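Here we start with a single chain on its own, the form predicted on its own, put down as structure tokens.
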Amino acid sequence: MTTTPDAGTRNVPVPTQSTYQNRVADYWNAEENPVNLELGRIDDLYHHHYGIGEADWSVLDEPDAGVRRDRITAELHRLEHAQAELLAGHLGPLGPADRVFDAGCGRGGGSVVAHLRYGCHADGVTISAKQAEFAGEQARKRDIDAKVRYHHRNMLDTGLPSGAYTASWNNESSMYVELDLLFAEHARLLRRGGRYVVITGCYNDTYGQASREVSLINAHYICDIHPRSAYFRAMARNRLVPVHVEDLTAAAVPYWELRKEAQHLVTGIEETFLTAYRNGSFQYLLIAADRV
């Protein structure tokens, strides 16, 4: 065990991390990607996930280059925020007395969305000390740090109290960990009847093994995308019973089509995502499950 400052709180013990987890932490501690930072600066809601919904394609017709850039950025942020709101909508019903847990919270946008929607307490956990510090500062700027807190901890072993949470989630962070270890920790943290929600990219078992495109995505983000079936098997082993499953693949395509046109934000992985979605090897799912 090591000790590290908890964002906005006291020093806390952090479980020893594997070599792989250290590499992931190093990646996110060094990350300064404009596609994350420029979008978040619009309203100080920083999301580390993609977006869903039909895009406003009129932004591409804007003749002024500077205005066009700003409109594309704002539209991508709107789609990302729509995804955060969709996930939050599956957490309820919640109230100001409830506590929620954001696993792999990144720079903290999802926790803020849940708090603003329900007035609930939120604890976000990230393996990146830099992200935890950044997210904590955003909560202080909003004057919500008494109810929204961020912690530099391992989401597989958080040290947070058992049975204290009414809802918890992963929004595009489950591909960085072993699912049985992840779901065991969510099951420990959730009270009986608590709700767990995950939005994730997964490879389609009916396609066969992971496709070339899925392998390229893994290499780009230093992650390990799981097969779709692995989520349901691991949930069953960890007292999480799916109550709602939604295929968001088609809804995710417009985001990537628009992002491909954003020359100031492209990372080179856009066409790979679109190919994977279109050839059926990769799917984007929302799964909501109750803890029994």
Ligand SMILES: C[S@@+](CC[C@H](N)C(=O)[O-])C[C@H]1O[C@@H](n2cnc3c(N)ncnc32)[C@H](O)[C@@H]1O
Contents of the next structure:
Amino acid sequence: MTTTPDAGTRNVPVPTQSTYQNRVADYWNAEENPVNLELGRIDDLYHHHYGIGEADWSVLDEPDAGVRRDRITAELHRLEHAQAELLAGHLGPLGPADRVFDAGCGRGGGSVVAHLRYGCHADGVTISAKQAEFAGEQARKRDIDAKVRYHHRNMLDTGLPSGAYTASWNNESSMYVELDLLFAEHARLLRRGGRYVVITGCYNDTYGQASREVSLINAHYICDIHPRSAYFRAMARNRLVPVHVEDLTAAAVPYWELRKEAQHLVTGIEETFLTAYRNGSFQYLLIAADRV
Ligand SMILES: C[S@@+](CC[C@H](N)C(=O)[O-])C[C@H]1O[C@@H](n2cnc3c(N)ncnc32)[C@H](O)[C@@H]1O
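In place of the form predicted on its own, output the structure of the form predicted in complex with the ligand.
Following is the full complex, with the preceding chain placed first.
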């Protein structure tokens, strides 16, 4: 809590984060979905995003119920990991002296992936104290905590050093914030020529406005999915120039198809995602941009 002068006469309290941000933090502090925890336990890489690529459907034919369950879990994890690797591939080339910033880092998997790939330093920031603590513990267990650090902070106002980062990203965390504020912070943290990458669901401008399914996804996760156009407008206003845009919508469908069959992992939002992708109202997008 800070204070600000009220008409120059007295100081009134100003919360350091909005009521909305408090609710988002409450959600992630309480979150213990099996789809996030059971997948991560496989190799201690905790991803809280979806997956891309063709699925191995043979896992559904497995006759033994226990083995089937484990194979589906492993396959979903493989698809989620493929997404993390795709994103990391767009950050480089990077070396051990480089620093990267993971905005809205969840339980930390993305920063670990970037570090294992490039040997770089990583700073992950999440608004959830519980996630930051969990991710930090994982880094200590891997003995990479000297280079991979997690912070309980607001990604719009990180307090991290200006111009210190060679690359930064949001993997499914940009729908929780105003894009101009987010990209201004990335532009401040990135050095000139640095690379920014986002993977996000966005609503399709050609559909019109947000569809019923997009509104249901917003309500499910307490987020505010932006239209595709908003990303490019806000990047242009904040010194981020797109160099690569990839529509991952078709590549995202097998993950949801498989997840729908995973009775031990479903959260109830699976059919809504599939309908949103199929009716053209929702897209899954990767945008890589250079900081100029
Ligand atoms: C769907 S999870 C994605 C986590 C992570 N990027 C990953 O790929 O595993 C969304 C994350 O955004 C974070 N988040 C939302 N609003 C935030 C804010 N204003 N500042 C920092 N983190 C935020 C949440 O705490 C959560 O970790």
